[in-house]
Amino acid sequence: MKLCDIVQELDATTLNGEDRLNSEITRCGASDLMSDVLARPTDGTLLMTGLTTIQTIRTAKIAGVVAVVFVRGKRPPPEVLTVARTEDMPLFSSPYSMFVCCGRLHARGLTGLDGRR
């Protein structure tokens, strides 16, 4: 599924990374614990989180995450946007809860990190 389709499905606002909207996403993970993000294979995935800190961007980059969606309408502070631009990490904000975001993407065929439907 293309990132632009995910943004549309989640009614998300693009915070940065407009040039990466054609990136392919095959799996998705959701967590507010960055240690959980590092504990699973996440290359090429989308991360959904409510955590809007610089550590989220750093962890996502190390883990090979393609893009981050902040749930519940959360928006990161300016310094987080600056780090995300430096790291070339697309960021989005969805008004939906993490549960609803996961359900919408699962219904469209995206799998979790374990690859199971």
Second form
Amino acid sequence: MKLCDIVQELDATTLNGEDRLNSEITRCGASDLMSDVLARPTDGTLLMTGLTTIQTIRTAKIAGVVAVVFVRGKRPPPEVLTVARTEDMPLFSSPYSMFVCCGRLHARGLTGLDGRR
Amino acid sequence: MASLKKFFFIKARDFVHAGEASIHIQSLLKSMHWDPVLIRRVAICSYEGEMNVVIHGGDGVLNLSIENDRLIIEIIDDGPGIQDISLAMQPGYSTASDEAREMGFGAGMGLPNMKKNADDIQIESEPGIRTRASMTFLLESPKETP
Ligand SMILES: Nc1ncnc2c1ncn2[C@@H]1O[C@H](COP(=O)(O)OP(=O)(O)OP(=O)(O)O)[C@@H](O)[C@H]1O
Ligand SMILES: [Mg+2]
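Can I have the other form now, the form predicted in complex with its partner chain, not the form predicted alone?
Every component of the complex follows; first up is the chain already shown.
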């Protein structure tokens, strides 16, 4: 699924990375625990989280995550956007809960980090 | 492979800059066109170790060295140290502060992640004085990790 279609499915606002909306995503993870993210096969995936800190961006970068969706309409403070620009990390904000975001993407055929549905 | 050495300062409790050294190392290895799986393993270990210094340790340094057939990341901090290293290595064990937990840390998975991803890991600590974690990655025939 293309990032632009994911954005549409989640009624999300693009906060960073408009030029990357053509990226293709097949696997997704949802977590608020950074080491948990780093313990799993996250290369080339989408991360959904409620945590809008600088460390979310840096963890995503280290983990090889392609884009981050903040759930429940969360918006990161300006310094987090600055780091996202520096690290070239696309960021989106969806008004839906974590549960609903995951459900919408699962219904569209996306899988978990391990490739399972 | 020519030898290369770099070092970075890590400041305790500086969450604004925490992780920058590891991201620097990750992009350095990418620019050298290393194997992506190896880069991922090095980056995860470096980042977990760097975050541990920021969250639990005192001010410290991260030394990166690449020599012949191996890459070594050594992280030393002069913080409170670790009383019981085998306990600290257990998945789920954490003494992270509320501040760190609010930022998504404290799963007690950092040291296990480091152990899983490095070809070799040595952790030594003199409580009240310093902690040293040294991780080695073999450039040829590295271990298989996702
Ligand atoms: N540099 C350090 N100085 C002092 N204590 C440390 C250091 N590194 C680790 N520890 C101790 O070891 C424990 C386990 O570390 P580990 O990285 O596995 O988990 P964590 O940092 O608590 O949580 P996570 O890494 O999952 O966010 C820590 O909670 C802390 O008590
Ligand atoms: Mg840790």
